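Take a look at this single chain, the form predicted alone, given in structure tokens.
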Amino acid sequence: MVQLHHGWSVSARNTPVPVDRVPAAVPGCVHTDLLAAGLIPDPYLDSNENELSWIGRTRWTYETSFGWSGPEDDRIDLVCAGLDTVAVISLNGTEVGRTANMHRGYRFDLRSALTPGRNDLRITFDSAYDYTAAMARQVGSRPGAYDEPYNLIRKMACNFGWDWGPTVVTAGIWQPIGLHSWSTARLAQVRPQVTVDGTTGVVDVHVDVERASTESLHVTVEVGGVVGVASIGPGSIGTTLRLSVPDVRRWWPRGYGEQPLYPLRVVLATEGGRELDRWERRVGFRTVRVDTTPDEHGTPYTVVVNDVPVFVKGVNWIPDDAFVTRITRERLAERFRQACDANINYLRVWGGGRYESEDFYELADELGLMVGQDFLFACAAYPEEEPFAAEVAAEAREHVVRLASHPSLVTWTGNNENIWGFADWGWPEKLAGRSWGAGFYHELLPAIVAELDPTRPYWPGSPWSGTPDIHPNDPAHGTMHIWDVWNQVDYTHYRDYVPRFCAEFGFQAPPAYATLRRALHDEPLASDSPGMRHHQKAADGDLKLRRGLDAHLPEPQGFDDWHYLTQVNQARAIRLAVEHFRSHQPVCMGAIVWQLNDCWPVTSWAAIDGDGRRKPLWYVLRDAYADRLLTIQPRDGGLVLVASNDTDRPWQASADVTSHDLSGKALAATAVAFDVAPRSVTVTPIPDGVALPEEPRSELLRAVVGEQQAWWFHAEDREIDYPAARYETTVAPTAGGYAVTVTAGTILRDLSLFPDRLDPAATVDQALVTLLPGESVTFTVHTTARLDATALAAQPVLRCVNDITA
């Protein structure tokens, strides 16, 4: 293969700026050509995105030049892996293709148009609002939760806006492209299926070549050592080879074992010996299922890999980046250390962006997470006549294909909320008898993976129930998503639910300080401000953000307090649910929490904030995602401690709980004996002397274990008649920044320090912490820079709740 991937420029007419041949990268879009060349404000400060919808309804025009000096090959292809979205393509004036999905790969024969020496190349890419309005009028519309044609094109839906992404349209050549030289055959599908049976290893290979003449050719496949072949006679098109691999490791999501990797190689020869093509990857075995076995409480979820359940510790996954080709191998690993130091072991690539890359899945691979994938269909009824549904055929079968070969791919799934829309958005007056997608889910979609990639189970959609005769949304059935919490009710809410497996919840906060700071030039800034309330996408997401904090909260006295508090109680609120969760293992096995990561710089749902800054939130879904878990829970009106043990070894173990009031003085106390077998949960009864207080406003329980603790404060904080924090502290240089040690006074609640308002690279070992009188706790900051040791040790940077209730 050899890249066309320099010399490229783009051009457009009739623009609000002059575009005539500007550079353009490829791989690349419209929008960072345009932000390179110095012609566009960044979309993503303050609200320059406004001034740029233009960008999504002109047409663009790619051209380069490239040289070629004739025929040697039967035959050269142009090979495009991916083409955002709808284009023509020609060579030296004759139009040789033509694509309108983002989501797939073309490949085109050139050979009656190319010509010795120079050869011109253009790519012409059509509005994609254009293309959704001649659909619109062929199919007719169809609805969706934006007033954006996202689902009447091919193309990552979030493009169009969300209610956590910027509307950027893009358009360009997103994905490698060049020139492919071939003769005789070629690999034109390489498909493992790969499972494990015992302590053998098996694969089966499915080879299917393209030719350019009917000579026999053979097939070498080789895996763990083990060496197969076989023939393609004369005019066939395909084979398929099976080698067992003895005494293999399996591979295993992280925290079950290890992820051991063989390389599979597969090598296309004339009969004569000479190669023509290979295709090399990495394989796992292991097995995995999705167990649905009805029980006494519904129909479970429960991921089973090499026949071991598996709770679930997840976070949804959306591109990182508005402008995918950004995102580098680099800036993946770094989004994936995140997630498995706050142990994390599943991602769900969520169906409104794209189908993961090679890198993500990689990675994934290595790491041991495991990685459910939407196909894309996301919140909107979808057209299923032609010429929709041939694409959608065409880019799910390339990709299952594709990911076949990936151990940490687990799960397929349908789509994201089209289901449970259908039977709760209002939907089937809107569509009024027309199509809306449900053929994809129920037939099309999983008649592909059975047929391509039967290793993996497929789920109709997130949620469902397992059947159409129980509501899609139902707790006690299936996958269910949770969102009248955040959009109607408060967080404690979530205890009203015992879902079997739950794949989305989550509650909004801003991101980082430095974050804003760097996006943002409103001053003063405000939680008003005209910056924030642009990055601000949820609908009514301020008046849910401040219902929130009236309900647990003192009231912020300015932007400093409100900025810490909403991050307080986005982390608050994804504990309480998380620990809840997992406190009713096995009947629920999984949390998927939304989010993990931003696109831009936005409040949003994320742990990991647009530029990659950890927020308050990912700090507890480490200790509420921990292999051993501690937490407190309120059953039958006392309270309970629960002992969660996701380990392989048992936990034994004796937590001393006490009940204290605000000065810390102990009340009275107790000790709570727990026996945890592996991969379970124990709950013991709290006696009521030690667990139910004479003044809730004044008393708090506390259980610890070693260096693990749980608490439980019988009263919000905004009711709670804390004494004015004081503490001593001490700043002490490091070899890789400052350890900040904090002495309590008083009681602190949910002391944090954010370094990032001293250092916009500064980070911070942990956040959260809260203790009684005497206590002391040492952070430790990360930095390369000279930080003042005395704004290290005061407001707005080191906060806790008290500062504020005082």
The other form holds:
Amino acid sequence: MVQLHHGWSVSARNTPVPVDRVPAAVPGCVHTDLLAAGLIPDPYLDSNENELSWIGRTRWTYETSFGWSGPEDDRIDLVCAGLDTVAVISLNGTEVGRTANMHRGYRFDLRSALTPGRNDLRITFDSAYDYTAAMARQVGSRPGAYDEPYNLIRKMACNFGWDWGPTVVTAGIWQPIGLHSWSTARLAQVRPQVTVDGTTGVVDVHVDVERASTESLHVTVEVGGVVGVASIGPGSIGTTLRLSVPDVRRWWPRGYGEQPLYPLRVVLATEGGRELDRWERRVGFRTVRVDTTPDEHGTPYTVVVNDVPVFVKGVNWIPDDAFVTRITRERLAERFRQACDANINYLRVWGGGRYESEDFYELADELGLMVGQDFLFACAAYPEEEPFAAEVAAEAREHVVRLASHPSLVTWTGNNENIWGFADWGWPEKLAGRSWGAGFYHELLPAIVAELDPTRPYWPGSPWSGTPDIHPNDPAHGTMHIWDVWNQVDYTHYRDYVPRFCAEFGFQAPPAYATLRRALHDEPLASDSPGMRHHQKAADGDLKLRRGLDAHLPEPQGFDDWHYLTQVNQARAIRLAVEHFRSHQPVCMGAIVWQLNDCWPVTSWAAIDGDGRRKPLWYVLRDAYADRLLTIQPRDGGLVLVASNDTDRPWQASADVTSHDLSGKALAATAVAFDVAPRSVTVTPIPDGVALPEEPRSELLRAVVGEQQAWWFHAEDREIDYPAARYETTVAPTAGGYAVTVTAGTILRDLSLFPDRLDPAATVDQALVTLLPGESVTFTVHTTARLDATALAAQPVLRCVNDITA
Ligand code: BMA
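Give me the form predicted together with beta-D-mannopyranose now, not the form predicted alone.
What follows is the entire complex, opening with the chain shown before.
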């Protein structure tokens, strides 16, 4: 394959700024080309997004030329791994192909249009909006959660804007493009099916060829030292080989074992042994199923890997940049490192994004991160008429095959929230009998998975209860999403649910201060300044943030308080939910937080903001998803101590549970012994004499086992009579930055340090530390900058809840 990534330009007519043969990056998109050429401002800064909507409404022409020296091979193909989206491809003025699906790869035979010498290649992209308008006339429009036509085109849905993302309707050559010249035959498709039986790894390799001649072919497959060979006779276009590999080491999710990967090689040759094509991936030996056998609680949804039920400690994944062509392997590796460091073991690839990349899945394979991939349908009714039925079938077949080699991929899911939407969001009236996607989720997609990859479970939707007879979002059945918390009710209502598997729940907070300062020029920066408002896309998002604060925390006295408190509140909401869900293991077997990452600087549910900075929520996930978790939970009018042990060893310990007043004085104490079997939970009542306060506003409870602590406050912070925070600090330079030690003079609630306020590149090792008087903590700050020691140990860099005074 010869890449055609050079010499491209992009042009358009009748645009607000002249765009005539502007240098274009391939792979890339028009927005990033215009940005690089200095023709548009950065769409991610301030409210620039608003001025750039013309880009999505314009027809774009990409052009390059290449030399060709005449016929040597039987075939010369143009291979386009991905075009965004409605494209006409022509060579020397002759049309060679048309596309209308960003999620597919294409191959066009160029022979009839190629000429020796210079060849001019042109790809014209129609406006996605013109296409969706035509589709609306052809098949009728369909209801959706947002007023954008993302359901009438096979293009990344969130490209049209989302409740965390900008509307930047891209066009361009978003995946590699190149010339493939070949003779005799090539590997059209390799479909490995990998399982394991005892200690024997089993690989069924389905090989399909495309032919330019009828001669006999020879296939060699090799994995783990085992070699298989087969012939493909003159009339045939494929073969299947089964290889059994003795004594394989199994691939495990992280936290359960190692991730051995075995190279799998397929070589296509002529009968005479001349190599024609080769294909190589790494596979891992494991089994996966989802246990949904009804029990006394309803219908579980338990991911079982190698016959071991796995508690999913997950996060939802969205495209890490609204301009997906900027997402490098290094960037994914950094994000995945952040996920692993937060003890996450599962990424759900949400259906409004993309079928994730090879880089994504290779990294997940290596790290033992399980992945659930949604088919690309989100928050809307989708037409099942042509051209959509054929496009959906083609893209599904392509990606089910493409991703089959990856052990990290554990499940396919039909869509995001569409079955729920049809049940609850008033769609049936608007649809008046028109199709909405049910045939995709219940028939087409499961049939494709069953045909092409029966090793992987399929689930029709997120959420889905397992049967049309039960509401799709029933907590007792299958997967559920909890969104009344955040949208309508306080986060303590997470405790109203014991979901079998909670695939979405989330709470917003603004991004890090340094991220806001980079993206916004508001002066002064305020929770309602213009840039802040523009970078909040959720319906009534700021009101919901405020409602959340009002239920728990003291009144913020300005932006810095508001910023800190909203971040604290987000972290606490999710801590409450995760600890509650884990305390109900094994009835509940999974939690997937909405959402790990962002695609630009924005106030959102993310734990890591659009500039890659960790919010306090990230630190809380690290604790709440830790292998060993100690948490105090309310049960039946009293309090219980829950010990959750997500390891293979028993955990025997005795926790010191002490009730204190706000001065730190111990009021009552008890020891709570527990013995938690591997991969399970114990729930032990705390005696009422310790658990129940005389004066809820001035007492608290703490359980301690070694490094593990669990806190319980009997009242909300805004009701507690906290003393004004007093503490002493020392700041010591270290090799990598500074050590900031804080010694509490009073109780300090959720003490946190935000070094990005002084150096945007600085990071800190912990957040939300609560101390009783006399106790101390050392924050390790990583920075290469010289920081002002006084500023580093004072507001607004060093904060706690009880330094907020009216
Ligand atoms: C669910 C998700 C997303 C959305 C999130 C926050 O609906 O599936 O579509 O961004 O909630 O509202």
